[in-house]
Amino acid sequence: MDIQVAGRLNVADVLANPKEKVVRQAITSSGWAKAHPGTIDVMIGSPSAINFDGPHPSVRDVWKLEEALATIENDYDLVLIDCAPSLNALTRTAWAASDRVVVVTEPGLFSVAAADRALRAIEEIRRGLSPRLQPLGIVVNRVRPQSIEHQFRIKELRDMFGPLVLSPQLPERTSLQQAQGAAKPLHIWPGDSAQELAADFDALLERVLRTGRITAPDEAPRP
């Protein structure tokens, strides 16, 4: 995401105490913007935040997230919050902060196994903790569309859950894996394989923001 770390805290500060000034120093730019119109802007991540990965969080714990942006979230249009892959207790925490989830998979047996995992328990969240959570979709990831295995599990995913599988699914490019080596955005990395995969990212974004009915009239959208 191209940020600058040095100065500032951290989402693991945030979970430890939720206030605005402490969510505030945990934000920060992010070079994205210089492809892109708009502010885009960063909770910084930290290796500490598995301090609050416990088998069985307490409600108050599951909550420190929505109460941190609550603080902060009319600053902005759109808040992604990216999660470890995992149902553990900073994924559920994510989730009660969140009015819709998107599941990423590949198209592999195990990973389609998990995808159906994973909207059980979105199901369970809703109906435990959090009424406004919804499924917005599945993400299908690294697919090599010249794979037999990868045609049959897209399929497999297709014939589970319909509609919820999210188009257009995202190719396998050493390119992404090269941006993110160097912590550059993919949107700004040279050559037609990063740029054709940004165009994915795009069109992913539009049908996001379109089935969420999140709009942002007359500007670029600002996670």
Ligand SMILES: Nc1ncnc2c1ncn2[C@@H]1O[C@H](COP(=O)(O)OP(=O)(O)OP(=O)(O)O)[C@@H](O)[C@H]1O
Second form
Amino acid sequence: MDIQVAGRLNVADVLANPKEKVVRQAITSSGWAKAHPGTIDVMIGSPSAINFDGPHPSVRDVWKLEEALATIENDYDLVLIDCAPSLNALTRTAWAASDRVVVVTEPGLFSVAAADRALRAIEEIRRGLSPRLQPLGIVVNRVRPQSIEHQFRIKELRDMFGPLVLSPQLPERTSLQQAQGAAKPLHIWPGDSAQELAADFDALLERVLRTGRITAPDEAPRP
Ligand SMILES: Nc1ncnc2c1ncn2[C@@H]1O[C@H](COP(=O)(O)OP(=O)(O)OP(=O)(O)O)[C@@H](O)[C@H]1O
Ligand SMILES: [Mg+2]
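One more: the block was the form predicted alone; return the form predicted together with this ligand.
Let's see the whole complex now, leading with the same chain.
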């Protein structure tokens, strides 16, 4: 995301002490904003966040990120929380801070099964912890349109999850890996391949902004 981390705090500090002052010191501006109008900020990650990933988080722990983000969320139109691909304490902490969950999957057998597990887990958290939480949809990534197996799995996803399967689906593209490797936004990467994929991401963002903004801030339950 093209950020400078020197002298800043990070998400582990925020989880330890979710006060506005700490939150603001853990956020920095992204160099990606150079290619875009508007603001793109990043809360700095840290391997130390694993210390908050114990098997039995308390209810208070699970709401820490929500508490932290509530202090600054009015500054932003959209907050994306990138989770590890597991349903552990940190993911539940992220979901407690969220209105909607986007599940990213690939058109393969194990990925389809994992998407199913993720949606069940969202439902469980919605019932037990956070009534406002809902799945926003499933993004299908790394699609090879010529693959019969991929076509079969995409149909399986549609049969299982219906309109939750979002369009467009994202193709497998080397240009994404090149842009990632150079730590540059896909949107400024040269070539038609990168620009087509960038347009797909724009269409998904449009969809997220349109359907995601359902809960007004005063309706959002607080711990
Ligand atoms: N559409 C795509 N086309 C080509 N490569 C892709 C695509 N999507 C992801 N990749 C590649 O797959 C790898 C993993 O991608 P990414 O980091 O986005 O996945 P992740 O699920 O968030 O992984 P992690 O579990 O490590 O967080 C990266 O090398 C990335 O470049
Ligand atoms: Mg990741």
